[in-house]
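Below you'll find only one chain, the form predicted on its own, shown as structure tokens.
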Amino acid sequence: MSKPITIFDTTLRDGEQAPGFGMNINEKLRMAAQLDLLGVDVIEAGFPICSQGDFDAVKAIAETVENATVAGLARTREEDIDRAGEAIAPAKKGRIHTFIATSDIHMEHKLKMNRDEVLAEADKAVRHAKSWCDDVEFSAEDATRTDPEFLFEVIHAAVEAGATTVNIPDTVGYAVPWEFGQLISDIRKRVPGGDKINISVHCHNDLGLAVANSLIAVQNGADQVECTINGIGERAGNASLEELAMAIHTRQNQFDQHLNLNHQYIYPASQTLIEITGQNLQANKAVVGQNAFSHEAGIHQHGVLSNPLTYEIMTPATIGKKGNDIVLGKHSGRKALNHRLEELGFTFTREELDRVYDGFIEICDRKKIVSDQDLIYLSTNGVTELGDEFVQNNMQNMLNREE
């Protein structure tokens, strides 16, 4: 039987910290409701100490979310933890997520603390958080640039203090998959009681490896993956929830793990975030991008129209998208053109279709994509009666209209 992996969504916290992705309380509530429908296990709703608005949003989400655990982020400072504890108090299931940096570069230049001081701070913070709730997550910020021996020591101290989840962040997106997988495996082997520790990973995408690092972590024993809708987040973003989910779902034969998600809400969640933030995705974004299920090349269109599995490894319906898109352009063939013409109500003989296709290709040389309106204008039933002259005249009118 496969092992369930906890999905910890930080769209409303780490995601919102990216420039241009700020959300007000109503927008956060709307996004949280969508995440709950999606079935994420944990919603990190915000960083309560950072502002009154963030505190109010976390508290409102804690009051309204029905299924997911609601987490609030806190530094190891007592006032941070108290603020997070107050914000999540109304939740049916609440979690405090506390963190401190453990790499030498962060300790020296940011914290101005030594290793013993960081160890003591981690221990104290987890113990204080436990006075607010049983579910406490501890993160060793910049774990992948931390001396492994010290990292093992900090993890052990956090677990001994009562942390129920220990998070291993690749805070600056520095790790490569084989290295990160080995680190997770080593934590299991080297930390006392490591076989019983609930390990989380939080990967950033600075080298474009966040999803790959998260997947290799899962294969090496990680129990929780932290991610965001559309991969938003600081700098180059976080591991993308939709890519993680569909990688495990589509390649289930490669995983002894599964996610308890309602996959049909993936695309709606993506679209909701776009609408709320006004930040569009690049067209070729995996899984949820505009072109993820779109086909223009004739050979691809021919294959997809015969059987979608020829060029699609997952179905649009799986993620809650209506269907694939056959985009008509200069790379399209007669089969795709005829398919769309039939959908628009036109039926042509092969000879007639050849004439329409010739006109279509000439238009394509002037436009990137030919619209339905263009096809209707070019291909009326009159082509059957008037033949080449009608097509040529209509095509010329079309070209004149575009100039």
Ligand code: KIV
Contents of the next structure:
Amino acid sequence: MSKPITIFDTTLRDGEQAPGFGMNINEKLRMAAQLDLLGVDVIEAGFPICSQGDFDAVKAIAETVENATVAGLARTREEDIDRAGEAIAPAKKGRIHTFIATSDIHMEHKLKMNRDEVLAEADKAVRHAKSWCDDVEFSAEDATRTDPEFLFEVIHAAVEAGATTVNIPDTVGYAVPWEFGQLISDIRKRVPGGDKINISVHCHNDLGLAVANSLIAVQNGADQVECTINGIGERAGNASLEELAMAIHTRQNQFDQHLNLNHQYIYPASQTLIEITGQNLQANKAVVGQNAFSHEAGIHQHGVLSNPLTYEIMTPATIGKKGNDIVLGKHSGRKALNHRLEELGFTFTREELDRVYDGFIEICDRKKIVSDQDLIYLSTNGVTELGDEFVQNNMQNMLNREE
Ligand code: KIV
Ligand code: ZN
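Beyond the form predicted on its own, can we have the form predicted together with this ligand?
Zooming out: every chain and molecule, the one shown earlier first.
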């Protein structure tokens, strides 16, 4: 039977931490409502010790979210955990997420602690968090650069102390898929009681591998994936929720796992984040980019108009995006042009269409993409009544317009 994978969304914590992505409390509440509609299992709402604003936002989200578990991040310090505990207290389902670094480089240069001290700290933090709530996640920061034997020890200590989820972050986006998959499988085999541990992964995208690493982790037994809308997050970002979701959904025959998401809210969540942060996406961003479902090449357009499956492996409607954007440019043929003209309400004879098409190609030499506005202008300025000369004149006017 297909296993459900828990989606832990950290858009409001790891994502919000990235420069240019800060959100105020109302914006966070709007985003949290979208995430709840989308059906993510856990919303990491912030890092309450960081600031009063972060604390208030986590608390407000905990008070309002209907379905998802609301998590607050904390280092292993007691005051961090208390602050997170207070902030998530109003939630129907709350989680404290506590973390400490376990790689030699972090322990030596950042924490100035040895392995025994880090082990003791992890144990103490999880036990203290348990006094606030039953649902406690422990993260071994920089796990992928940690000596695996020590990582297994820390995971065991956290589980013994009561951690209900153990997260394996690829904090600096250093892992490659086969290595990361092996690590997850080794944790299952090598940590005592490993087959029962609720394993989470948290991948950064420094080498562009965050989604691939998360998927291979799922194949190797991970139970939870941490990700963000539009892949936002520290540096090159976190694993992108929409890419993960659509990879598992579209290639379901490759997975014994599934996600309990309402996929039709993927695009609305992506657009809401863009609108709130003012940070646009690259046009060719997978799944949610402006061109993700656009076809310009004439041969592709012809195929898509006959049957979208010729060039589309998923439909825009699945992610809640209306319409299939045929982008008209110089590679487009008459068929695609006519289709768009008909959608805009124009019906032309073949001869008229030829004239519009000639005008259209001329515009294409000057502009990369021809907009609906251009087509309307071209079509309503006498193409049917006055013949070529009028069209050419009007087109000239149009080309001289300011874009
Ligand atoms: O990248 C990371 O290691 C983190 C932890 C706090 C989970 O964000
Ligand atoms: Zn992170």
